[in-house]
Structure formats: structure tokens, C-alpha cells
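Just one chain follows, in the form predicted alone, and it is written as C-alpha cells.
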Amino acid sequence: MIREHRDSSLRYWNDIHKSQNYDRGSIRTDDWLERFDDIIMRSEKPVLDLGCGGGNDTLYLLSKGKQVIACDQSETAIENIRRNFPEVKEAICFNMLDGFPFDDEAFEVIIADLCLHYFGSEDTKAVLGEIRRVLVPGGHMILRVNSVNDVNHGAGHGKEIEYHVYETESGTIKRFFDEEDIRLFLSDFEIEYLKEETMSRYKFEKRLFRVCVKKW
């Protein structure tokens, strides 16, 4: 991600988190993680919630009695997490492009919900390399990413600056994946689940891929 896109992304998400009502009572979960409850419940280490945003997945994980480390690039998002979920083990503000502030093999389960589709190819590979580094052997990453069919949320719109990557009107970038993209970027993991699905949490239907991978 070049500098102006990185700065635009931070401004955009800080504005989003300032404008939304993120009181705990307004936060809703959807059922996308339920399929992987057995994996989540087996984790003896805290679960890492990357790009935690308003805390939808943090709330779900806490409801399952898991310790959670919630992370986001937006300080506003992290402030909201700390206010709404004082029981989280830790809430950390960092940009994934700068590397992860965790030791090798620190986690058994990582959640990456709609946060891995904002990078160019080299940055995507670097972020996935960091995820692999901090996972234990046999550990899992459970993720969702934009589909190339997600026309309601920008697929095919804007200036294409890289294959399947578009610059938005806000100056941020979005990547949209097809199945071939996913298998290519996740080739250093074993894919245990991969399915294109729809999500109805937003005003307009969203098409995405739900994926679960294991570190070899």
C-alpha cells in the first residue's frame, strides 16, 4: 500500500468509528463463526481478533468464554473496544503493514474478518506471512474477504490499480477475491473450508468468501 492509500485508510476508518454508534448494546454478531466453534473452543491461548472494528467478533468470542486480544489500526476503534468490552485481555492499536507486535507461535486461533482485502499483492503476502509466523503449527486462521461478485460494495468500481484491486472515491483501496486468488495467496496454509456466501448485516447484501485455514 503506497503512503497516500495508507493515510487515507486510517482517516476513513477513524471517521467511520467516530460516526457509528458502537455502544455495546447496539453491537450485533452474525453466525459465521459458529461452524468453527470446535476450533475456537479448543484454543487454550487467547484468540486474536484482527481488524476488530466495532467488536462484532470480539463480542461473539467473549460470549464463548474466550480470552480475546482485539486489534485495529484505528485508535478510535480501539477506544470503543476498551469502553465496551473491559473484559478483553488486551486491545491494541497497530497497522498490520508494520508487522505484528507478538512473539512467534503466540496464537492457536486468529480471526480476520473483512480486514485482509485492503492491500496490494506484496503487502497482502507480507501480512499473511506475519499471521503464519504468530500461529502455532496446526493453528487456524478463520477469515472472510470480499468476493469479485460483491458489486454492492465496490467490486469492479473505481480505478483498477492492480488485478482485482480498486481505488475508491475515498482514496482507499479494496481487493476483491475469486477462488483462484484465495488459493494463491493462502498457498502456505492448508485450506480446510472455502465457500462463497452472502452476508446481510449491511444495508445491501454483501458477497464474500468464508475461509478456514490451518498452518502446516
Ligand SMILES: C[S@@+](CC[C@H](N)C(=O)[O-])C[C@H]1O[C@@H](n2cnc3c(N)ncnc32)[C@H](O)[C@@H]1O
The other form holds:
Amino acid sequence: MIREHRDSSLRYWNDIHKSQNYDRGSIRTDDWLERFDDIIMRSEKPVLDLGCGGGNDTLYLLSKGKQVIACDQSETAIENIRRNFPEVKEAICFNMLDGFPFDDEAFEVIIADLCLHYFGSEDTKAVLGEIRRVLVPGGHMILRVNSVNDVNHGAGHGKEIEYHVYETESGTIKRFFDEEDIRLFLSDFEIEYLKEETMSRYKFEKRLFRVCVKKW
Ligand SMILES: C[S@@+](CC[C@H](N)C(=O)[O-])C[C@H]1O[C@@H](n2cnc3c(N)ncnc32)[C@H](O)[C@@H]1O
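For comparison with the form predicted alone, produce the structure of the form predicted together with this ligand.
Okay, now the whole complex, with that chain kicking things off.
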């Protein structure tokens, strides 16, 4: 990712996390992880919540009694997590593009909810390589990413700087996946679940893919 996109992304997400002034009572879980409860409950290691943002998934995992390591590039998001969820095992601020500050095979389950669609192809592959490195063999990543049909949230809008990657008005970049892209990027994993669906968290419906993969 070029420096400009990376700086814009940090600025954009810090502004969002400041403006939303999250407090714990206003954070809602959503039910997308329920389908994978068996996998989540089996994990004996802490669960990694990548790109945790306000902590919707952190809250879900804590409600299931899991230990959680929450991570984000945004220091504001991490401050909010530390304030709202003092019970998280760790809240760590790092940029996924700089590599992950974890040992090999540190996790059995990684959640990556709406945070892996902000990169060009080379960066996407590098981030997925880091995810693979820190997963145990047989470990799972459960994720959601933008669909190419997510027209309410930018699919097909703006300048296409790479296949399926668009520059937004705020100077950030967004990738929109089709099923073929997902199968290609995740070819080093076994796909156990893959479904395109609609999410209603935002004012306008969002189209995305819900995916669960296993490291073989
Ligand atoms: C759409 S929010 C998703 C938040 C949360 N996972 C959820 O679904 O509610 C995307 C989050 O990914 C984070 N993010 C984006 N690019 C990142 C990067 N390169 N490294 C770490 N975090 C990043 C953003 O700061 C933001 O908090």
C-alpha cells in the first residue's frame, strides 16, 4: 500500500472511532459468529480479534467466556477497547501491514471481521501469510469481507486502482471480493464455509461474504 493510503486509513479510522464515542452499553454483538460457536468454544488459546474496531466481536467472544486479544491500527479504537473491556487479555495497536507481533502458531481461532478488504493484492497476500503463520495447524480464521455486490458501500465507485480495488473520497482504498477472488486469496487454506449475504448493521444494507477457513 502506498504511504498516502496507509496514512489516510489511519486518519479515517481514528476519526471514526473518536466520533462514535463508544461506551460499552452502546456496543452490540451480531449473530454472525454463532454458526461457528463449536470452533470458538474449542479454542484453548486466546482468540485473536483482528481489526477489532469498537469491539462488537470482542464483546461476543467475552460473552462466551473466551480470552480475547483485540488488535487494531487505530490507537483510538484500542483506547476504547481498554476502557470498555478491561477484561480483555491484551489490546494491541499495530498495523497488519507491518507483520504480526505474535509467535508462530499462537492462535487456534482468529476473527477478521470487515478488516481484510483494505489492501492491494500483494499486501492482502502478505497479511494472509501472517495470519497463516500465527495459526496452529488445524486452526481457523472466521472472516467477513466486502462483496463486489456491495454497491451501497462503494463497490464499483471511484477510481479502480487495481482489479476490484477502489480509491475512496477519503483517500483510503477498499477491495470488493467475488467468490473467485476469495478462493484465490485463500488457496493456502481449506474453505469450510463461504456464503454471500446481506448485513443490516448500517443505514444501507451491506453485501458481504461470510467465510470460515482452516489452516491445513
Ligand atoms: C469496518 S471496521 C471493522 C471493526 C470490527 N471488526 C467490526 O466488524 O465491527 C475496520 C477496522 O479495521 C481496522 N484496520 C484497517 N486496516 C488495518 C490495518 N492495516 N491494520 C490494523 N487494523 C486495520 C480499522 O482501523 C477499523 O477499526
